[in-house]
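Only one chain is shown below, in structure tokens, and it's the form predicted on its own.
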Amino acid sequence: MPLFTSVLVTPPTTEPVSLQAYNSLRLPAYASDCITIAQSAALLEVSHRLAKRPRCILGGGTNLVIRASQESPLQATVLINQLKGIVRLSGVVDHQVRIRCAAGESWQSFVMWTLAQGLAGLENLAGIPGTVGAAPIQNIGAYGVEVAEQIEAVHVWDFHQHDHAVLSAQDCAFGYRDSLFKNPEIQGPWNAPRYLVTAVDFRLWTDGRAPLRLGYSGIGQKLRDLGIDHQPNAYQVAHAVMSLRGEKLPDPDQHPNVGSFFKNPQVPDAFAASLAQKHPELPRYPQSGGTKLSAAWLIEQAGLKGWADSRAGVSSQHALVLVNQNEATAEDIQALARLVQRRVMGQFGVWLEPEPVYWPAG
């Protein structure tokens, strides 16, 4: 495999550079330039020739809706991390290890490595797409599980300081579906981020330790309908976790996706409660300074869940998920969005946010 490829060290392309293939909405999307990093070694080469030029950094594309014609490409050069490997750090000390796996891995296969390992900690987030570098960025989450519950660091390349740096777990600012990565006071706009994670350190259980978190949205109820009416191990519930997901989530190889759209909602406590007594099934999860609502629940309400056109929908197996019906573009699903946005904001006075980064922002 190449070091890396780019136009800034061959002559000028002619052409943009299609990024359909990078993005799991499989939108249409083009960009000026685009290099592919495949050797941490490659990054201060580049780091320094993209130094004032625009650039933007692509893993997966699982949280993304690109808006850039051919005719209109991005103008920046993209950054593709494809950096591999999967070390582990440390043997077993009180239970647990240290694994240290590179951001361009699959989190999927990643997930499954461990758990052929016989590590746990990662298991209710097994089945989520994208890769290791992004689950730190959007602090993924799934069945009352966050990944930054695993996370000891996060080691990044610094384009201000044309350097390697490591950031621990509280230098990294998670909170839900958020980090330091998503602050643009630090981590800058699209086109110009500070850092580019190239690995990401976890600290994982011994199978036979793992504090197990089977109380969350059907977990238990799967394990018992997949025969396992025992105490499981982490493998059995990352099966049951897959399943569960595949019950309800659209396959984004058949409905291009990127997972949930929007984020649940928190609201004032006092705005919950006069809500469910106008919708005494609204679901409502206290949190520290408000109440969290189901997005989910709110669409479905609005009676959006499986709407379509020609070209773009919303998911029939969960009205959290926007889905590229045919050849849908970046346009069709941002006008889609917004229909959801304004149709539940007028039914229950509630705004949702859109989990995924547009490019160009805005």
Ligand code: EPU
The other form holds:
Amino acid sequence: MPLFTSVLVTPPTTEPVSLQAYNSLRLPAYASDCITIAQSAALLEVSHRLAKRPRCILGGGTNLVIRASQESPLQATVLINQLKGIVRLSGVVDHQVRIRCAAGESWQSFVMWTLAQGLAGLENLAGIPGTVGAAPIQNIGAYGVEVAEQIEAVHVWDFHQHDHAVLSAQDCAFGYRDSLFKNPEIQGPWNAPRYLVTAVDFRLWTDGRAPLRLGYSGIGQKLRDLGIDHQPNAYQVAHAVMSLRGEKLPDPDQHPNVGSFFKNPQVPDAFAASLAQKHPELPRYPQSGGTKLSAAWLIEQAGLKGWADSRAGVSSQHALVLVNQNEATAEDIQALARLVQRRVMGQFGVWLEPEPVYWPAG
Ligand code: EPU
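Alongside the form predicted on its own that was just displayed, please also present the structure of the form predicted in complex with this ligand.
Okay, now the whole complex, with that chain kicking things off.
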């Protein structure tokens, strides 16, 4: 399939555009105008047109809180990234294959495509909502794997140079739910991002050769529950992961959400040890440079799992997920996030950092 097919670009709009269908929290948000980019050839013209004008880039809207009413829409052109296509870049070398996927492809569809091709490496990341272009931005991770481990390069449009550029995995400075694309010193403010991701190059394994990661709690047991006792393949691991996600996380169609609303906080080892003396059951994950704690556990112990008012709530399935109960606004979600932060701070002395991006920032 060729990369970057379909129409060039839809014309800019004049009325405020509703973004409710474009954000997975289903917040009633509006923008002054909106351009759908479906072919990379459109980028040069768009880049010059928006050089000195506010802009922001939307993928699947699955990690985004937009604060902008119809009366006061976002004063920025929203670029909806719908670049499509997947190509195989190489034959098999050392049991590995290189694949390029355009940024507007659905992440889940891409993972399923790789598995159907007999390729492994992304199976633990099955079932994550959002687009391929958003995956490197927050370095999506689940079940002991981060996407950075399989990324070879990220292709971008550079709004400063008005040209394409390629960033190596090292250039991307990946960290836990973090990358160069979240660094305001490089990427710029929320309404003037320097880079738009156009495609991502992955290095994947031919199945049977992949070092499958089954150690994360739950995967091994789930595989056994599914009757798979010996040598699972990547597809079976993905199936187990999707099954675990289905049990643990609220269904976004019924309870709109952005997945984890907070990052798991990293604290000094000594602080974690003193907390664990008071709370021996506190989950702790030692890292280089500190101990990671479970935000979900802290929120649940603060008595907030399942807490809800008429509009927004903390999921009763997973305490890390804030949900739109019923016509919540961004202000409702933000007020709930602050309540969670203050309660956890008051009880444990730990400040939880939100994971999603806010438009406007701050
Ligand atoms: N826990 C609770 N209460 C809950 C849920 C979990 O106490 O309501 C405890 C569990 O018992 C466990 C610990 O919290 O001891 C960790 O729970 P879990 O395995 O569900 O993982 P997590 O650290 O809460 C992270 C990612 C998820 C990813 C899961 C599975 C972050 C911020 N979140 O959650 O990612 O699916 O691991 O690997 O790192 C996302 O980013 O949107 C997301 C869902």
